[in-house]
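Take a look at this one chain, the form predicted alone, written out in C-alpha cells.
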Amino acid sequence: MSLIAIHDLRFTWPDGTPALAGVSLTVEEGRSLGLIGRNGAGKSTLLLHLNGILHGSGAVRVQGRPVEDWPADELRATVGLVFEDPEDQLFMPTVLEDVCFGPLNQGLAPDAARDRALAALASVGAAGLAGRAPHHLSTGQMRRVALATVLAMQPRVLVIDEPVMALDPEGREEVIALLAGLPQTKIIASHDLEMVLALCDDVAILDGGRVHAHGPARELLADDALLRAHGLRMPASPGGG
C-alpha cells in the first residue's frame, strides 16, 4: 500500500480556471518525489490536496484512508504542509510560540510542547530565534522556521512547496542539506532543478494539470527532450545541489 495514492484528481478554481486534469500518482514510505513543471502547471493546487486544504474529485488516499474521511487536525498533523511563502505560516508574536502552536492544538500539555518545539527549531539550526518575532527574520532564517513548525508536530509526510525560493546561495545549500537529513517521506515542489536532483529519488513532471512523466530523478532530469517540451531545462550540474 502507497503512504500517498492519487487517483484522477480534478480540480477548478471558482472562476472556471482549470488547475488539475486527471492527476494519478504514488508516493512509497521513504521516498522523496519530486515535483517540477512551469508555472500554472498545478504543483501548489495539487500540494494543497494532500492534507485536505483544497478538495477536488477523484481520489486522494492517505496510508490508504480518503483525506476526507481523516479529522483535519490529525490528517495535517500526518500530512505536513509547509508554504511557498513562510510569512502564511507563521503569524504568532514570537517563533517560539509559533512552533508550539501545533504540538498544543495536538494536545500536548504546554511544558511537553515547548520541549517539542524547541528541539525542532534545533533540528534545523534555528534554536537561538525562539524568542525572536517572525516577521523581524531574514526570509532564510523563516524558511527554518516553517519548517520547525511543522516538524514539531512529528509528520509522517513534509509536502514542501518552493522550499529554496529567494534563498542566497549559502541559505539555498544549507537548506539543502536539512532536508536531506530529515527521515520522512518528503514532496516537494520547485523549479531548482539541481535542488530536486540532490533531494528527490523520484520526479513527476505536471504540465496543464496532467502528468506528462513519473520516474526515477536522474533518468528524466537527463532527458533534455522531454523537459524542454514542458518548459524545463536540465539540471547545469549532473550532480545537483
Given for the second form:
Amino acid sequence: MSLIAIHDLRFTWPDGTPALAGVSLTVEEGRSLGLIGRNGAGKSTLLLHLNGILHGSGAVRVQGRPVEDWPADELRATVGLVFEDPEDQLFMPTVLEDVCFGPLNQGLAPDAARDRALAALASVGAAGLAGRAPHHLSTGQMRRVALATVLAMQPRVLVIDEPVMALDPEGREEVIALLAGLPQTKIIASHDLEMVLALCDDVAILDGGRVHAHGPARELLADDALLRAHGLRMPASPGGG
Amino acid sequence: MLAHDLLDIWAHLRSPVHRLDARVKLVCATALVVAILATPIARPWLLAPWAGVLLAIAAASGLPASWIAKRLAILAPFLALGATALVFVPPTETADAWQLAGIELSREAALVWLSVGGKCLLALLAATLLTGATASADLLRAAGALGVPRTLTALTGFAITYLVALGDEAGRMVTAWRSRGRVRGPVRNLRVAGSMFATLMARTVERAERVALAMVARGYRGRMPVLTAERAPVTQIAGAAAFVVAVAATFWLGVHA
Ligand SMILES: Nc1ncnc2c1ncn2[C@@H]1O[C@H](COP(=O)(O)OP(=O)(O)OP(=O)(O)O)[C@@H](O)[C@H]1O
Ligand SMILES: [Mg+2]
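To complete the pair, please output the form predicted together with its partner chain; the form predicted alone was given just before.
Everything in the complex follows now, all chains and molecules, and the chain you saw is the first one.
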C-alpha cells in the first residue's frame, strides 16, 4: 500500500481557471518525490490537496484512506504542509508562539511545546529569531520559520512548496542538509532542480495539470529533451549525468 | 505574516496598566462598564466618579491622548445630532425648562442627552484603554480563560485576522502604487483608487482565508493555545477584587444617597 496515492485528480479554481486535469501519482513510505514543472503547471494546487485544504474530483488516499474520511486534525498531524508563501503561514505575534502553535494544538504541555519549537527553530538555523515578530523578518528568515512551524509538529509526511526559494546560498545548503537528514516521506515542489536531484529519489514532471513523466530523479533530470519540452533545464550538478 | 502591530499599536508600551494581567484588566473594565451602563439616566452626575477613574487610568497608561481622542471622536456625530435634537424638544412645564444662552431647553431631555452621551463616551473610553493597553492576542486568551464561549473568541480572533490582513494589504498596495508613480488628474486618481479598493477587498478576503487555512492546518480548533499559562500574581487578583468591590460600593452609595 502506498503511503500517498492520487488517482485521476481534477481541480478547477472557483474563478474557472483549470489547474489539475487528471493527476495520478503514488509515493511510497520513506521515499521523497520532487514535483517539478513550469510556472502555473499546478504544483502548488496539487500540494494543497494532500492535507485536505482543497478538494478536487478523483481520489487522494493517505495510508490507504481517502482524505475525506480522515478526521481533519489527524490528517494534518500526519501530512505537514509548508505553504509556498511563508507570509500566509505565520500569524502569531512572535516567532516562538507561532512555532509552538501546532505542538500546543497537538496537546503538548507548554514546556514540551517550547522545547520542540526551539529545537525546530535551531534545525533551520533560526534559533536567534524566537523572540521576533514574524512580519518583521526578511523573506528568507520567514521561510525558515515557516518550515520550523511544520517540522515542530513532526508529521509523517512532509509536503513542502519551494523550501529554499529566497534563501541565501548558505541557508539553502543548510536547509537541503536538514531535509536530507529527515527520515520522513517528503514531497517537494521546486524549480531548484539541483536541490531536487540532491534530495529526491523520484521526480514527477507536471505540465498543464497533468503528470508527463514520473520516474527516478537521476534518469529524468538527465533527459535534456524531456526537461526542455516542459520548460525546464538540466541541473548543473556533478552527479546529474 | 500578519502585522499585529497595526492593530496593537500601543500594546508594546510598558506602563503599569500594560503590565497588569490581561484577565485582571478585563474583569476591572467589565465592572466599570457595567457600573457605567447601570447608572440611572436621570442622574448623569453619578457618572463623575467613573470618569475620574478612567481619566486616572488613561494618565497611568501612557497611551497618547491624541490617539484616545481619535478613538472617542467616532461618537462626535451622534452627540452632535442629539444636541441638535435637544433644541427642538419643547419643555413640558416651566419647572422643566433650562435656560442656556437664551435657548429654552427641556431639562428632562437635556439630562437624557448628558446621561446617554456620557455613558457611551465612558464605556468607549474604557474599551479603548483596555484594548490600547493589551495585545489583542492576550485579550482573546484572557476572555477564553474567563469563560467567554469559544465560538465568540474564535470569531473575534478571525475578525482581528481579517482586520490586520486588510491593513497589511492596504499598506502594500499603497507602496506598490507610489513606487510606480502617481497618476495625474483627479478623475484618473479616483478611478485608480476605486479599482485599488476593489482589489484590496478581494485580496484581503483571500489572504485572510489562506491564513485561516494555515491555522487550521496546524490544528486550530477555535481556541488559541496558551504558551505561558502563568497565573496572575496574587496581588493583582486581590487588587482586581478590591477594585470590583469599590466600584460596586461607589455605585450603591451613588444610587441610594
Ligand atoms: N487562488 C487561485 N485562484 C484562481 N486560479 C489560481 C489560484 N491559484 C493558482 N491558480 C491557477 O492555477 C494554475 C496552477 O497554479 P499553481 O499555483 O498550482 O502552479 P505552480 O505549478 O505552483 O506554479 P509556480 O511554479 O509558479 O509556483 C495556474 O493557472 C494559476 O493561474
Ligand atoms: Mg507554486
